[in-house]
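One chain comes next, on its own, written as structure tokens: the form predicted alone.
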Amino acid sequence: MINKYDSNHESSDREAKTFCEFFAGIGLVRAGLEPSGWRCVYANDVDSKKKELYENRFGCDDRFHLGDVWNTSEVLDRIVDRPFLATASFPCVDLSPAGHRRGFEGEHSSTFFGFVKILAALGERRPKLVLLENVTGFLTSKNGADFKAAIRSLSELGYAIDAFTLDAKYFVPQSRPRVFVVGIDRDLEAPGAIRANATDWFGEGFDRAIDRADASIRPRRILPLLRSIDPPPELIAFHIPKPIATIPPLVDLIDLDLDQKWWDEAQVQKHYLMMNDKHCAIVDRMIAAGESFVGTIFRRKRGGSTRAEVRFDGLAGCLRTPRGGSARQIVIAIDRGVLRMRWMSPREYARLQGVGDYPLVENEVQNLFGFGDAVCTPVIRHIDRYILTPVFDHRSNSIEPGLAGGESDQRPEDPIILA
């Protein structure tokens, strides 16, 4: 089956900056890659409601494949030529501490191996770059066995591996740490990166590259995990600087006008009484002093009781899908002695994922599910800026001097869209 979108694909004598987006959801990986010239030639997901949001944003064409990634032949029929990059934000349900912790034995997260099967079946058309994204629980699931199994499977396909973490809080006021794995074809040059292999586990250059990195990006627990894999994979360390960004204050992303669906006094009082004594005291002091404050609340089970836990650090909690009341975030606002609360809106979810202008659909819960399951777009742009596009440009012999990734090459991040 020929993808209509590919009828104008570049000639085979010139490599195209194309990618496939597996487990695409509502397409926020694509939203992060397109500004630098990446072109999506295939997208996949099993959720028809996410497909509706995706096509509402990117338009309807043959690129989005609503189907199971395990249907290998069906997927292969839709991928034309050789994409340079494949991304996979595979389901986190079985890996997350908030989920079932079944790991790769669970039916959701195990679909990662459906993706691996596709890569293997592509043969000579296998992408030269792979980018995985998941929750930090990916590192600890089954005491690290699931992470090691994933790395081993990519290594067996011929990829050298890098793994690191990035938190959305460096770009937007949302706490959202995620693990990223980059696989690069062993024969592909990587500008500014340091390699280590089975015969050079403790090469000084490689270790320095790891040790000099910010601990928030290269947590010390990752390297021992990688080095405990048997057989050992080839490792590579890209230069990934800590983001430099002007992060908008949370208050700028929250709508405070009276047209919002603010709760009545009884609902506010109910959640006030769910707070612990310390949080109540802080709120009481702010009200008495006539201070202004905007924050968020999560409802959590603590000691058999439901607690309303307020964040006072200027960050929203990690956005989640609205499965049950505890998973949906609450806005708390104090203005001239008045305490207000309400559910966070889909538009605010979009802003906290860096895409405030994303077109919404009418169904509020559908929007919340889409954004709660998505990737923070500015994080993808950062990875693209320092890894993906430099590798592609170097391959295409069109890299500009100085873009390979030294400390002095870091530039301020692009601003997020607050619409």
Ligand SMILES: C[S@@+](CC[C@H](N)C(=O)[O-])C[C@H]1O[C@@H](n2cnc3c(N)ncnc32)[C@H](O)[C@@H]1O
The other form holds:
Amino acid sequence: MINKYDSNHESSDREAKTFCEFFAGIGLVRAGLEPSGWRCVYANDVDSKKKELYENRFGCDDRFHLGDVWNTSEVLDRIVDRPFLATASFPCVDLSPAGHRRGFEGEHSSTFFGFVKILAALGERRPKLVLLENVTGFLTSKNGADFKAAIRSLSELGYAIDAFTLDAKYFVPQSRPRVFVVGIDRDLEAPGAIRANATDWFGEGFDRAIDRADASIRPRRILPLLRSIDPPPELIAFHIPKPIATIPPLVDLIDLDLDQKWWDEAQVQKHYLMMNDKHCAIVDRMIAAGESFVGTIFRRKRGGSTRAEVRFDGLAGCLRTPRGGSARQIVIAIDRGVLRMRWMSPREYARLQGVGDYPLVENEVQNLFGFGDAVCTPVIRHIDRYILTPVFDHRSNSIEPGLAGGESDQRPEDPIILA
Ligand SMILES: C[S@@+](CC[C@H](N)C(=O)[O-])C[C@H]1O[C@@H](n2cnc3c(N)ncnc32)[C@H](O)[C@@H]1O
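Can I have the other form now, the form predicted in complex with this ligand, not the form predicted alone?
Shown next: the complete complex, the earlier chain at its head.
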């Protein structure tokens, strides 16, 4: 069958560099994959407001399927050919500390199994690569049982597994640690990666490689978790170098002109009084010294009262959806003795997700919901550069084994778009 979105469709002996984007949201996974030639052949999400943003950015065609991932037959009808890759940044609500920690018993995060059901139903057309993304609470939910159940389900479908973490702060001034799981068809070659059968004698070499890797990318708690899965999944470790990116300072991503919706004095004072003594003292000192400062504030409930917590480390806090208002970030700026504050704008959210030129819609809250839930695009580009594209290229032996993803291949990351 010819893929209708592939104008230069490749002959049947060559696979096309295509992917399906599950839990597509506003398409920031797609935004991270397209620059290296991946073509989205199917996108799925249940949220019509996200669809509007998605189609505003990527164009309106029938690629975006607005529907529940549990509607297996509806989804299968729309996936043609065999996509090479399927991505799934499934809902984090039940896995994150900000939610109720229901884990896979919750109706949101358990939609992951709707995705697994589709992979199973695809049979011979199952993608050879799978990429999952979620919050780090995925590793700890139900004491690791949820993560293990997810890995077991991919392993049963014939995937070898790698799992690691990457933080958006290596690319943009935003703290956003996330867990990624790569599933690769057991029969596919994995350039630059080390394989280990969990019950294999030679597993020791694999463990050492993990031990030597940067702990921020390969936290030490992941391997024991993977090794405790019964039956043992086939494990694999790709070489994922720590990003070398020129990270723009937060001040470059924040609009400081007076046309912004800065708060009136009463609102600023209210939030100043919500800060703890230490933060007030730092702010007072900077104002008195005539220093300049740009940072962010999150409002948090602490001991029954709401606190305004300032970050002084040059990073924005993790963007979230603005449910209840308290999850929205606040910009704090000190300029020549003047203290200013306002809500962070959707354009600034877009920049902090690495896509400053993303077209916005009129409804501010709709934009904030879209970006607050999304992935940070340069992180996806990094995973693509060191794992996804090398695996795709290597399947036709078009590049030398071991080079892709190796140390010598590391180049600085592309600069993020600030527009
Ligand atoms: C973490 S967000 C994904 C964000 C996306 N990767 C992006 O960059 O915008 C999870 C998405 O899952 C979607 N979702 C939740 N339940 C779903 C379901 N039953 N079927 C399909 N999508 C669902 C939500 O609407 C949300 O957009």
